[in-house]
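There is one chain below, alone, in structure tokens, taken in the form predicted alone.
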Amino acid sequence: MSRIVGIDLGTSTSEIAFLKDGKPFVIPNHLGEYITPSVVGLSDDGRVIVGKEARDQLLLKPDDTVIEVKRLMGMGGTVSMGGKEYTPQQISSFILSYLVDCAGKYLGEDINRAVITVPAYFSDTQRRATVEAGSLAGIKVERIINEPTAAALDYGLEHMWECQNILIYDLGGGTLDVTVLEMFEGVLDVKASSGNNQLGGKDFDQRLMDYLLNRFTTQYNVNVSEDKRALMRLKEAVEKCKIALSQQEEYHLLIPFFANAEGNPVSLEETVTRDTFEGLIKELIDSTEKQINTAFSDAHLNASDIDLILLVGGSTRIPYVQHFIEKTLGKAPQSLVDPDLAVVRGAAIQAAILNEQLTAEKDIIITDVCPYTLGISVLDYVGGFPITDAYDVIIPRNVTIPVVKEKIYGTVADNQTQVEINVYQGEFKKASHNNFLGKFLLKDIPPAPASQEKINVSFAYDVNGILQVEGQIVSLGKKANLIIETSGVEMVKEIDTEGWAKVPNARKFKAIIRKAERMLENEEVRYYALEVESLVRKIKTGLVQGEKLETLDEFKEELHEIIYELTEETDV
């Protein structure tokens, strides 16, 4: 069997490593660099190029170059490169192939097996997409490991016999993970993870880009929003500015000949202070307190229980991130691991465990959790009234994996001969508001009165964070399995509605929302619970996203009618 290596497939950069002389070693790429930009492009002669070579052509050939593809994994759709469409998995496979080729040449052997890291909050579909990318690259993905868990492994290997609760705050180029774990006697026991798959350093870049573009447009009355080359030049300059402001108080940004104004070339020139930059991104970083609180709640711990805070990911170098963590948790974070390389080093340790270079008996043991709630849609009854599209949880979030859970359900109609099992992933009580993973039919149920025939639904969530679902007719023992397509499933984007009350037009809807929420809290909505919760969510989401007032008024009217009917019933 060939050697298993560890790979960090990141939004901005990617790395590959293995265990050497008992310690993780990051393998240099063909240029002798340990960090490879996660950029893919097509050269002038049509070759696929990866890393620095692809990044260097980004300004000149933006249509032939793809960046930040990790954020699109498992989302469906394609990206364009050189006039041809590629799936995100295909683009990722080019990065994986490059890394494996570098490792193979360095080690003098063929590499076709790997441990690949993913954000802890990656969905089942995103994890499957990662496995598919590995397969397209000719790699057997032996294990998917969560990035914060990998970083903890990197720290834990040198501190195995310490006993402490650790919080890992992992803020990279495109994703955020907050993980709480306990370390004791060589065991890393993950308690809970929370995160945001659409928040990272790239979002900070965009805030600064928007700020500079607005100032440039105001000064010269020129709109460059459709000029790809200009935007790429700005993006590159902004990244340099962001990095510099982590070390200095201000940065002079100059892009000569940025655009034409009234027939003359003009430059974009600004002095950006650290205070200005932090003011632009403060709201985004502060919003991560929600994920921290969720992780604490699920782990049944408080900030005072945490002995050590580890920062992982390049974006944690931003001074405001460190200040925010210390202010929020009342404890200074520690820089005890390399924020850029801790994840791939941890992946190498996991690979070494699978290679049997490290053992659970002598070295280190890890446990991990399922970060999402998993369940199915069912017909439920409230007060004797049927409610369709209810979400019944089978595997709660942050259960230790691997895990197998099952539930028994009854048929809902007389002489029912088949049942459709729809599988979802998410936290909403209304099933269809969650991410739909797949469905299958269980046929040939013996005709019988409603609820007499029983269906056993089993969920198995493995160490790679991949779900297998099985349905069984209890009386016959007949089974059917869920097959989830790894591409083409569009994930529901999670919208943060926490600040809905501060957006324009919110005042018009506050009274009805507050009343609905009170009724939900006091369980006064009975069989309308799912509909009331759904309408409240639609109004809040619409406000945050700038939905038309006519649409929001329709939701408000629906909600008002339900509340009026419930009030009338109570009066009677």
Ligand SMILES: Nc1ncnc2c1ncn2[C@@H]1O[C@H](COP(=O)(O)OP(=O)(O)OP(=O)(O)O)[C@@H](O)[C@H]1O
Second form
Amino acid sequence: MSRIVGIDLGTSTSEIAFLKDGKPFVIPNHLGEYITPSVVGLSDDGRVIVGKEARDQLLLKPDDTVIEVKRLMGMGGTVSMGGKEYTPQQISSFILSYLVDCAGKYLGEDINRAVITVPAYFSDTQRRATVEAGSLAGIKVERIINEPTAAALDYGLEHMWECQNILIYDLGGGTLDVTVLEMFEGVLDVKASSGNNQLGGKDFDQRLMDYLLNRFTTQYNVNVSEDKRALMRLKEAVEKCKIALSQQEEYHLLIPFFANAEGNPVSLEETVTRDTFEGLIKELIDSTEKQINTAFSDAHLNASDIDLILLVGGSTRIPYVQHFIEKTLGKAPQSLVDPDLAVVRGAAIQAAILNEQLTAEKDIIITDVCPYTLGISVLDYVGGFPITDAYDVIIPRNVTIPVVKEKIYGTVADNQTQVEINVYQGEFKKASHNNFLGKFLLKDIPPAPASQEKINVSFAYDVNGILQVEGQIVSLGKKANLIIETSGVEMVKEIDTEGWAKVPNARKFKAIIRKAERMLENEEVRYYALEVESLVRKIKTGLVQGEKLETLDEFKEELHEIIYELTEETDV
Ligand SMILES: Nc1ncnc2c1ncn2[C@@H]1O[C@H](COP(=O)(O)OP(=O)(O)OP(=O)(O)O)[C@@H](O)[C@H]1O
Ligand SMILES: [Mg+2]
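Would you mind giving the form predicted in complex with this ligand, to go alongside the form predicted alone above?
Following is the full complex, with the preceding chain placed first.
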């Protein structure tokens, strides 16, 4: 059997590594570089190119080049490259093929098995898409591991016999993960993970871009929002500016001949200070306090219990991020791992465990968690009234994996012959407010009075973070499985909700939103933080987008329930 390697398939950059003489070793690509841009393109002669070569043509051929495809994984869409549509899995498979090819040449052997890392907060669908990308590249994905867990492994291999609680704050190009874990006697025990799949360096770039475009438009009265090439040039320039501002207090940004104003070419020229940049991104970084708090409450730990903070991901080099962490946790983060390479090094360690180069007895063991709640929709009775679309939790978030949980349900109607099992992932009480993962039908239930026939639903969540669902008619032993489709997961899209309070219907919701926000601020919502936050956002977004009042009332009702529950609890 061939050797298993470790791969970090990142939003902005990707890497590949293996274990050499008991230590992780990052394998250089064909240019001799350890870090490969996650960029794919078509060359002039129609070849697929990956990495630096593709990145270099981005400005000249934006339509033939794809960047940041990871944020589209598992979302069901396609991307266009050279006039042809590709799935995000296909684009990712080109990156994987390239990495494996470079590694194969470097090691002088065929590589076709790998451990691939994903953000801890990646959904089931996104994980499946990652496995699919692997198989499209001809790679058997032997294990999917969470990026912060991988980073912890990298640290853990050298510090195995120390006893400490660690918080890993991983802010990369496109995702944020916060993970709390305990380390003792060679065991890395992940307690909780929380995160945001749509927050990272690319959003900081976007904020800076919007700011500069706004100023440019005001100054010259030209609109470049349709000019793909100008936007790409700006994107590249703002990233340079952002990175420079991690080292210096100000940066002079100049893009010559940026656009045409009244027939004359004009340049975009600005001096951006670190203060200005921090002002633009502060809100985004401050918002991650929520994920930190959620991770803490799920892990049943406080900031004061944390012995060590590790920063991972390129965006943690931003000084404001470091200040924010120190301010929020009351302790300075330490530079004990390489923020760019810790994840791939950890993936190589996991690969070595699978290769049996490292063993659980002598070396290291990890446990990981399922970061989301998983369940099904059921008919529930509250005070004698039927409530449809209730969410019944089967696997609560942050339980240690692998895990198998079962629950028994009864039929609802007399002589019911089939049930539809709808599977969701998320934290809401109403099933349909969560991410729908898939459904299946269990047929041929023997006719009987309501609730006499029993259905056993079992969820198995494996070490790759992939879910298998099974339903069984208990009296017959007949089973059906869920094949979860790999498309159609809805993700929360950020919408500007600033004007929500001015919408005619807003009055009805102001009081509860104010109350919820006050509770969030005062940290009175404990483990409901995500849910409360999300409901508030849903109401505001709904108001701005003219959503049906009925729907908004439902959200309000849910929020009300939580707030009621919390105040009840604290009153006791
Ligand atoms: N010195 C720096 N200061 C600020 N930002 C930086 C710096 N160096 C890199 N970055 C940013 O870090 C991001 C890339 O980080 P990294 O390579 O860790 O992400 P990734 O692994 O590709 O993404 P993800 O883990 O989210 O999928 C980019 O947005 C890049 O602009
Ligand atoms: Mg990363």
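Numbering follows the first chain given and starts at 1. Because the structure is predicted, anything quoted here is derived from the model rather than measured. Think of the rigid core as the biggest set of C-alphas that the two forms share within 1.5 Å after superposition.
Core-superposed comparison between these two forms: the Cα of residue 31 travels less than 2 Å.
Once the rigid core is used as the reference frame, the Cα position of residue 544 differs between these two forms by 2 Å or more. In a rigid-core overlay of the protein, residue 504 has its C-alpha displaced by at least 2 Å between these two forms. Once the core is aligned between these two forms, the alpha carbon position of residue 559 differs by 11.9 Å; this is the C-alpha shift at that site.
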